[in-house]
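Take a look at this single chain, the form predicted alone, given in structure tokens.
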Amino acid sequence: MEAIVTIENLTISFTNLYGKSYAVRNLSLSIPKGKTLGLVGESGCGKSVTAYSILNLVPKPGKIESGTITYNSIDLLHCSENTLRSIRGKNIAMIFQEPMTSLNPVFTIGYQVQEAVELHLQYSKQEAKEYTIELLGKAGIPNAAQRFYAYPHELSGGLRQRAMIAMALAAHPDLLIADEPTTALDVTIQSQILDLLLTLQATEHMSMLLITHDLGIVANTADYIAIMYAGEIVEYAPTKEIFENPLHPYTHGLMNCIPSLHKTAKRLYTIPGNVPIITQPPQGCVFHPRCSLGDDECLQKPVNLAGRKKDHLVRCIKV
């Protein structure tokens, strides 16, 4: 499997009044070229911070302590700022979680998308405007020529998200990072946005990192799935393999939490216990306190991500 971005042994910490907290610990991950990788996990497990680290945009007081992130033989964590600026938005683009806070409320969406076009492509003002209207139409915004002059507050959440997609695709990136692209959208609009992303991925021949907490979203959109828990990848496999043969106890728990018409239980299954506090991570396996298979052996030392079969990695000594 050829990777467009490879992350190795990434550790990210945040320092506050209570000391140092590790949001991501020794994380290794590959994003396949021309494919979609779904990064799935609970809120606060480190998904978005991992995405920000690819563009070296981890917000303060966060700090990337160690690791490498490689794109086309370029180490994104140790290259010059000029190199990073040339890659951000052009080669690697990102759709942020909440479009209302990502778009500037005092400028029209056309102005903001056109600004991205002019930054990355050598177009004249008129060419940039025409291309921007084309992008807005490609992103599924009706009457794009008129909506070019609309302000963010004049658009629905779905249309704002489409404007963000148009901005991200301005320079035909090799990799699109979509951080919870369907948050706060109703189910119908969610489906439309996901279909749009898949269509654009196929036509633009790009890779995509799709970040979500919803297994249902990645089931029909991702080629590979990485399950993240408490700052670590606990399982990685092709989508079909994850759903047909989940190995890690946490993945099993997530699968059991999915509602189904065929389940006879009156209550939905919940994973017992609580997510660990990142200032006080458990010894050994981080999932041990909530795991039905856990015993004293799991407490001895940190568990590494290891292969069980082709393209299927799991962080568990009990499976």
Ligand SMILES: Nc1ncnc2c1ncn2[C@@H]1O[C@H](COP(=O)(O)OP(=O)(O)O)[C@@H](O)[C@H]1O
The other form holds:
Amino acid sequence: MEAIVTIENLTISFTNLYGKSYAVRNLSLSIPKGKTLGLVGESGCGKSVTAYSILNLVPKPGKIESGTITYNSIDLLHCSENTLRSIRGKNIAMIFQEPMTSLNPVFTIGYQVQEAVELHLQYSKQEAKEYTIELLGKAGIPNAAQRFYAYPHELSGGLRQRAMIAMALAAHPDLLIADEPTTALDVTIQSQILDLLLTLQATEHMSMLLITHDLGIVANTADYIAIMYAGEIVEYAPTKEIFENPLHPYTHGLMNCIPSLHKTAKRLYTIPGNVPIITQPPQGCVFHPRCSLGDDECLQKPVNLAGRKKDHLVRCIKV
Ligand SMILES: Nc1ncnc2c1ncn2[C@@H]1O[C@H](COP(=O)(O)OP(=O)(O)O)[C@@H](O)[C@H]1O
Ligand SMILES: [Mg+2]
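Just the form predicted alone so far, so send over the form predicted in complex with the named molecule.
Every component of the complex follows; first up is the chain already shown.
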């Protein structure tokens, strides 16, 4: 598989009054070129800080302790600020959960998307405006020429997210990072936005990193899935393989959390316990305290992410 971005041995820490904790530990992950990779895990497991690290934008007091992130043979963690600035938005774009926090309330959406267009592309004012309206239309905003003049508060959450998507697409990025892009939206709108992202990923020939806490969201949208737990990847495989042959006990747990029409259980299964905060690199498997298969052997030494078959990696000695 050809990768557009390769993360190797990434470690990110946060230091507060009580000491240092590790949000991401020794994480390695490849984002396949021209495909969608779903990054899935419970809240707090380190998905967002991993995404921010790709643009070297980990918020303070977060610190990238070590690792490399390679994009087109450039190490994004060790290149110049100028190089990074030229890549952000132009080659790698990002959208977030809550578009209201990324949109400026005092400017129209047309103004803001056009600003992104003018920043990245050498267009005249008139060309930039026409292209902006085209982008808004492509992002599924009806009556784009009129909506150009709408302020963010005049739009629904779904339309605001579409405006953010239009902005992200402005410079034809190679990679779109979508961090929980539908979490703040109603269920029916969620699937429309996912459909849109899927269509755009294909028609724009982009790669996409789709981040979610909900395995159900990526089941029909991602080509590959990476399951993250407490700062590390615990399983990685093509989507079909993950669903047909899940290996890691945590992946099984997440699957049991997906509501299904065919299940007769009255209550949704949830994985007992919480994601631990890691202050010391653990001796053995971090999932051990919540695991149904765990025993003393799992605590003896670090468990590595290892290949079981082609493209299927898992971090567990019991499966
Ligand atoms: N601003 C912050 N200050 C302190 N710790 C943080 C901050 N942001 C994130 N963290 C730590 O990093 C971990 C991962 O956060 P995050 O990447 O936002 O998780 P996710 O996106 O998977 O919900 C959190 O559990 C927390 O311990
Ligand atoms: Mg997050």
